[in-house]
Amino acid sequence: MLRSCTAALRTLQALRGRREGVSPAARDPVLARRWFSTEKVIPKDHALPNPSWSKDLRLLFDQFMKKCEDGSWERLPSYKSKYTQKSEDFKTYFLDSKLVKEQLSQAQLFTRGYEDGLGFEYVIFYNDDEKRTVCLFQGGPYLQGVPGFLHGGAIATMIDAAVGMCAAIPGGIVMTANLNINFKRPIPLCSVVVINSQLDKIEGRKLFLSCNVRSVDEKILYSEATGLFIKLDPEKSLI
């Protein structure tokens, strides 16, 4: 466990060392393309493997990608800024246009704010027939709580993100109304866990979901949770 964290940090430090003394454009190919090209920049999908992913995470990713081949499962892309129709609709219906222009230009998704390997490494798969998601999550060294273990707030964040995605696909624009988590066992830092989320029922604008967090071999139950999400009404202000 600790060895994997140490190895990840050494790799990242080495990469940083190589980038010292060069211009921002040289360090960031995406930025360079923005400066010197008129072509549209394609945002990076962070729900794809990168060098920080452990063997367990890569193996699970490959297994679920195999399940996607017959159309029963779908891998959901993930970006630092939400490039989705739902996010654009949210801005249109619930945010002041001045706020969008002035304050949200630098905004990014909370779980994608760390460099690769340091924070939240995850990918979510969705099964439409079963109305459930499976999130494969690896918590990096910057998410530590007590020494050697993941901070409870970090796993709560990932449960909210995973359950929220499970609610948003059938429900549209939703927000968390209630999230109740029972922590059973601490999660070792830099380990991989599987977050299973299920849509249980819909009552009007209310979506009820359940979730559990397990080890890769499913033998250890780390957490259980239930959530209530509300489908937002475009006619009502959030402020």
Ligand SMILES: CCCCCCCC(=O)SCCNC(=O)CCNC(=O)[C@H](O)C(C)(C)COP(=O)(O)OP(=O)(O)OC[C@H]1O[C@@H](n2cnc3c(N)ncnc32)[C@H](O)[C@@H]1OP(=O)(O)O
The other form holds:
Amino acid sequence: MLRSCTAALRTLQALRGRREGVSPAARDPVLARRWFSTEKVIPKDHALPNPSWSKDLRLLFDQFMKKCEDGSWERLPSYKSKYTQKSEDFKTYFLDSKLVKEQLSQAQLFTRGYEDGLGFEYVIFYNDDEKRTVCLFQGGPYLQGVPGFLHGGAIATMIDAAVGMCAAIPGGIVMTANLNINFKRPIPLCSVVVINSQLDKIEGRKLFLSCNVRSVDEKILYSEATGLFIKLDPEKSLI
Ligand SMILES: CCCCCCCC(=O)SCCNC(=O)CCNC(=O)[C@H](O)C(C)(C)COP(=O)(O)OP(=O)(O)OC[C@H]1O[C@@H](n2cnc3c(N)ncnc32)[C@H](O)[C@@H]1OP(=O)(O)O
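Could you present the same protein in the form predicted in complex with this ligand, rather than the form predicted on its own shown above?
Everything in the complex follows now, all chains and molecules, and the chain you saw is the first one.
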């Protein structure tokens, strides 16, 4: 815990130490090359190890990557901001698509908005046969609620994201209609937990899911949740 917190704080200090009044491109030759080059920038996949990841998180990541080798599990990539077909599909549910386009150009995925190690560090794996996801999550120092522990809203966010992926893969364009969480034990800051999500049933446009959050050794049950996700109706606008 201490080591991953230290790595996160080092990132923060490095950011704070940057000289003021100098553009990011002037500070960073790699960034400058990207800005002034015509080559296409490949978005960074954040669901991969970085120096802030603790030993526990790396170990679990390696175990799941092994499980991916026979194709039963799949690692889901994750981007800060990436304009995908899904973003395009979502647009059709908004009346004012010009406004949406402007907003989307600046938009970032909420769970990827922090520098490495400070907020949500996670990777989600999906098993299609079992219609379930496993999310390996390390909550950084910026997610504190009660001193030393994760904020309930941060836990809810991560559960929503993990369960949401479990619903979105079979369901397509879905939104959370209901999320019910029981917080049973506080989660220590910078520790690693495993979020297991399961698709229980589909009734028309409704997808019912359940979820639990456990310690790496599975001995502690931190939270349990159920979620209802609704597949959007192409005939209905959201606004
Ligand atoms: C890949 C992404 C991962 C990230 C995951 C993050 C996901 C999110 O956080 S989404 C953001 C939070 N959610 C929202 O903002 C959604 C706000 N809600 C809405 O827009 C709408 O209520 C919406 C789209 C969910 C459903 O609206 P609509 O399509 O009109 O459905 P509607 O016709 O009212 O209901 C469909 C069925 O669901 C049921 N239902 C809808 N809402 C609920 C609810 N809260 N509880 C129980 N049942 C519900 C209805 O009773 C109906 O059931 P039936 O078919 O049996 O009659």
